[in-house]
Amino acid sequence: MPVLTPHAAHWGYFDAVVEDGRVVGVRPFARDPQPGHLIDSVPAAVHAPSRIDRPYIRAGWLRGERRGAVRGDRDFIPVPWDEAIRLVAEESARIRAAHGHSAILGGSYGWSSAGRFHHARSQLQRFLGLGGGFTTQVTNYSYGAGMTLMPHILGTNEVLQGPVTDWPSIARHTKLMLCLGGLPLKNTLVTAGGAGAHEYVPWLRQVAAAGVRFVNISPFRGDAPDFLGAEWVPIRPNTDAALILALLHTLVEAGLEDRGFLATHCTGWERLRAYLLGEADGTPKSAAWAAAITEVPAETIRALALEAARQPTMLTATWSLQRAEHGEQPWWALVALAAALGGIGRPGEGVAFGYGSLNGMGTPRRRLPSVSLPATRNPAGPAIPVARVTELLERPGAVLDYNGRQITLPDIRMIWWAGGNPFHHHQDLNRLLRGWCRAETIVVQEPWWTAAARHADIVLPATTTLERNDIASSSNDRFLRAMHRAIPPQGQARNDHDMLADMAEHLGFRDRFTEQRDEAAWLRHLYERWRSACERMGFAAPGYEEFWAAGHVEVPPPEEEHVLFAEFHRDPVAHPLATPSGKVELYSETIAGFGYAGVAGHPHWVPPAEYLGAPLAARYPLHLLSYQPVTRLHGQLDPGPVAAASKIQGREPLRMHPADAAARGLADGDILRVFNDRGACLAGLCVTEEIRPGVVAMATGAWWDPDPETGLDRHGNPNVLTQDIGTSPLGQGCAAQSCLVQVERFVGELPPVSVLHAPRPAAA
């Protein structure tokens, strides 16, 4: 008889259907109003042929081929666990003794597990911190530039992480919602830490039924679902800052800016106003000026500005908007537009980022903590922005400017990655690989043979979530989920905690790492910490035994609508923002004082080096947008049937306008070579009028599969094409969306995709 086991993933809660020690199906959580389809790939992923069956070590590493060695995927020798544990422990001790603690890069960026105890990054960084320290990473790929900017401007990151003004407030008060980057549904399939309730679509339907008018300002019509009836403004990519500045100029020109709010709640308006009017540079940032840059008609820009001034308006932008060169500027400009409209802190008005970027944004929720493993201090201290990993590896001893600081880059001798795949998240993968190979030793803990594992020296097979007990928890969801182990560990896979505990024993700090708790004791401990915190905040959660038996806890929704910055709006003196002035900083003396080239003290327009208005567009006339896929989470579930069904002859689809396809003699379903100076990949053509001319789009997450002779990615990973630069010295975020390419029909025999199967081991 099948056994149902309660479980969770970032793409939703479910019951695993288990027969004869295998996961054979899934059933969505009964309380989920709109469960996603990604859970259907869980059984295939758990039992995929790309699972790592036992520990492996690269033969060249054993021969002494270390720094500068070429890592490949056909040079692995299987070894016993005790040998792998001993070698990793001894190597980490050697690196620390010879080169210092900062010579170890503790990577592991990524959505490794919805479970909070067996969260690979947390486990690894706890181990490395207790071992003496390591070089770590700050911010993230999703909204790293905005994450650095917003504390300067609004004093908080709640405006992009939540809780933001909720959907009930928008439904009751908003009349117009301007959505830069749209409100895409695909992103709301996922929640970091798991979701018991996918409530984004039901709430969005309620808001639409309340009569809110939506405007989708995006190169892709599909970034707003059809049921919104949104007006589509097909803007040229990377020109949003110019559009917003022109909206501001129109308000000033018409005398419609909220001068009272600007005087009492903001600082720096007069300096920004002078820039808008062209007093500083002789160029008024008018609608006509912006039309030439954005290819949005001047009359459309004026009409949107005047409409926003006449009625309650909510402004939003997706996280992806700031993943571009000078990506801080459109977000800063959007805050300025919200300030000029006087809406910051009013019900259903103001600004927030990410409504269409993650499930749970805007959903009513109580302010309670999530379950988490206690943080461990990192004594070594060095921390770099996560998107500057390649620069870290390439330039030891160099100085990196970031957010007013100068960071001296350490000399990385050992890379240790767990629960993530940098060859998914990072840009310019060929350049990353060159930097990656400068390390002496690379250790990867992974369930699957991802590109990170294939380019490692020591590969340690980790369990999937279905092979261990855990607790799923997210501050963006009102449920807490017990994750019961469904099946035994596959092959010789082990939990990250257990393998690291054994290494800690070799190094003399096992008891400090484990705190003398096993898995069951840790889960009880973490739950009771959460329960005590909830009790202090007015919510009485059940005891651990009751929770574990029931399989979930539900937190009731709040009774009142949440309006971001409401207290500040009512009384900016009694409730100031956490900025130097206590106000919205339309001009930041702090940022201006950094003296960075291309970064002013207020939002401004800076043309990117790669966009359709740049000289480079003569050689590479298509702007490539890389987006979060609808068929998987980043690279997770790529081996599953949902992702496979979307591919064209096994290649990732590329969207293109019919006019661009016709100009190149291409037809729907053709296999394309997509290329620029950084690299090339294959893709399957999807012709659609939903995308504007001059723009093409590919989802990220197809596992990187480079041809060993030519470097051509045979699978369709757009990050072989994206440029690896920081957004600016201020935010140093990911700038993947500033990318120009050309395409042509692929000629010749189509090479097979090999990355979804395990590599062939080397002879021992």
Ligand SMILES: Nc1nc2c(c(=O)[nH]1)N[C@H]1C(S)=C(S)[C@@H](COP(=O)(O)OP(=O)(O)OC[C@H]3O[C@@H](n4cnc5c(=O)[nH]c(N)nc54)[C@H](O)[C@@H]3O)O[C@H]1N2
Second form
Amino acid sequence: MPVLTPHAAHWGYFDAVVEDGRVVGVRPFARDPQPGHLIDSVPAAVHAPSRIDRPYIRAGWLRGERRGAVRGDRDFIPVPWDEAIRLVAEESARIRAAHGHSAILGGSYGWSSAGRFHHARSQLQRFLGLGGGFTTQVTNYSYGAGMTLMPHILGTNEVLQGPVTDWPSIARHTKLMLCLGGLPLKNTLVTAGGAGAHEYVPWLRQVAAAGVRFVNISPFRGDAPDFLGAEWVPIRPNTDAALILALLHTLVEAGLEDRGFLATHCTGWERLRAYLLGEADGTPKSAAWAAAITEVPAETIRALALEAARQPTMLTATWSLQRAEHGEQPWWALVALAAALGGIGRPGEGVAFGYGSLNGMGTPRRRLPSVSLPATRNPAGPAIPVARVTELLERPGAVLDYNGRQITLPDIRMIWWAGGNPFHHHQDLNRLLRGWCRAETIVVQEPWWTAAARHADIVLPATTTLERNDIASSSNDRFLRAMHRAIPPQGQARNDHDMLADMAEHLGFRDRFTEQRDEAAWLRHLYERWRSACERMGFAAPGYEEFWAAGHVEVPPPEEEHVLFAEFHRDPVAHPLATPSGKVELYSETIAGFGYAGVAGHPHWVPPAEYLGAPLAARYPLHLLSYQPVTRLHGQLDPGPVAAASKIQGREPLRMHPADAAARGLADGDILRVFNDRGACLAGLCVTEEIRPGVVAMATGAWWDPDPETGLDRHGNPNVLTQDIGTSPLGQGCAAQSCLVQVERFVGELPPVSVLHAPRPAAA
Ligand SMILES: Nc1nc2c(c(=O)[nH]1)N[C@H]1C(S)=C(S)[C@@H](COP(=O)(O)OP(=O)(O)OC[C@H]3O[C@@H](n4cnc5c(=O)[nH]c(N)nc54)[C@H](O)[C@@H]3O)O[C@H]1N2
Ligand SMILES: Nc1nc2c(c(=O)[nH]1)N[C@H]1C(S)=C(S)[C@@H](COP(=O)(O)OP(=O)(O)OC[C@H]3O[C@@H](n4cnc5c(=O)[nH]c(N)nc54)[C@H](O)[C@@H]3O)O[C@H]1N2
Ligand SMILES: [Mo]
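Show the form predicted in complex with the ligand, please, the one above being the form predicted on its own.
Full complex below, order starting with the chain above.
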């Protein structure tokens, strides 16, 4: 008889159907109005041939081949757990003694899994903090540039993290919604921490039914679902800043800027206005000027500006816009446009980032905390912007400019990852690998043989969530979920917490790490902390036993509409923003004072080195967008059937316009070689009118599968092609979307994809 076990993942709550100790199916959470399809990949992924069955060590590492040694070989030998634990503990102690705590890179960026106690990255950081400290990573890949910028100009990150002005407010008040990057449905399949209710589609349908007009400004028509009836404005990638400046210019030309709001709520308008009019550089940022850069007709630009000025307008941009060279600029420009329209803080107006970037943005919710593992101090301290990891590995001792600070890069000897996949998330993977191999010792805790595990020295097999008890929780979701253990640990896999507790024992701090609690005691403790915090904020949650037995807790949505910056709008003197001026900073003295090349005191247009208007486009004429996959969460679930069904002869699809395909003599279904100076990968061709000419798009997440001889990625990971540069010294964010490539038909015998099976162990 199958048993149903309540469980959860970033991509949805479900009941696991368990038979004879195996997960054989999933049933979506009954309270989810629109469950996503990604849960269908769970059973196959949990039992995939790419699970790591036991601890392994690279034979060369044991022989003393360390700094500079080639990684990614098939030279792994199995070792017993107690030996692996002892080796890692001793090695970390040796590195700390010889090179100091900051020689350990333990930032370990990544989404891990939904359960908040067994959250791998939190567990590792807690362990390394108690052990003396480590080099950590700050900001994120998602919106690193944006989250550095917004505190300077709006005094908060609520505008991108939420709660943002909610869908009920938009349905009631908005007439026009300008969506840069669209409102993609695929991104809202997931919520970090667990998606209990996928409410995005029902809300979006309600907003559309209320008569809001949508404009999808994006290289990809599919970024807006058909039911929105959106107008498509197919812009060139990485040129949104120019478009927005021209919308502003049009408002000024027509005398339609909200002078009252700009005077009472903003600072720096005069300087931005002078720039728009071209007073210093002689170039008015007019619609005609922007048309040449963006390939959006000047008439369209003018019409959109006038339409926005006439009626309540909500502005939004996806997070992807700032994952580009000078990615701070389009976001800053959009804030300036919202200010010039006077809508910031009015119901259904203003600006917010990411309505279509994650499930839960705009969904009505109460401001309550989520369950989380308490952090420990990191006494060692260096903190590197997360997307600068290769520079960190390449240039010990060098100084990195970041947001007005100068960070001296430490000399990393040991890399330790749990719950993330740098060979998924980072750009220019061939360059990352060269930096990565400079470490003496690389430890990776993983359930699967991802590229990160394959490029480690010591590989520790972790359980999946289904093999342990936990609690799923996200401040973006109304539900809290009890995650019951469904099956025993597969192979010799162990929980991250347990392996780290054993290492802490070797190092003399087990009790400080575990606080003498086992899993059950931790879950009760974390739940009770959450329950008390909620109680102080006016929400009474049930007791732990009741929660665990019921499988979930529901937090009812608030009754009132939420409008971001409403108080500031009403009275900017009594409710100033947390910026130096207390106002929206259209000119920031702080940012200007940093004196960074390519960063001015106000939003401006800086041509990126890689975009369709750049000289490099003569050699690499296609702009490659690498977007979030509809078939996976990043690299997670790539071994599942949903991802497999979308691949073309096992390769990740690449979308291309028919004109670009015809110019190259390519046909739908062809296997392609996609390349530039940084690398090459295979892909399967998907010809579609949905993408504008000159642009090609590939989802991230196909596991990196480099040919050992040629380096060609056989599977289709766009990060062998992307550029590894910071957005600017201000944000130092990920700039993956600024990337030019060329595409040709692949000739020769198609090599098999090898990465979805375990590597063959070396002869002992
Ligand atoms: N080109 C390009 N690159 C990008 C982006 C892009 O738009 N374009 N987007 C970027 C963004 S926004 C992000 S957030 C990153 C995402 O990058 P990551 O968060 O690093 O990607 P994931 O595949 O989610 O990696 C999580 C890893 O944790 C492992 N894991 C899960 N549960 C556990 C556990 O319990 N224990 C342990 N030890 N491991 C576990 C999973 O198997 C998986 O390998 O990618 C970035 N990279
Ligand atoms: N199913 C699924 N959902 C996810 C994730 C996942 O892996 N799978 N990852 C989650 C994570 S970690 C994050 S950070 C969010 C990311 O959320 P986003 O950053 O919003 O997601 P992307 O898919 O990278 O980009 C959205 C769209 O922006 C468009 N775009 C790209 N560049 C430009 C440009 O220069 N100008 C304009 N106008 N449009 C552009 C692309 O067509 C793309 O489809 O998604 C989350 N949601
Ligand atoms: Mo992200």
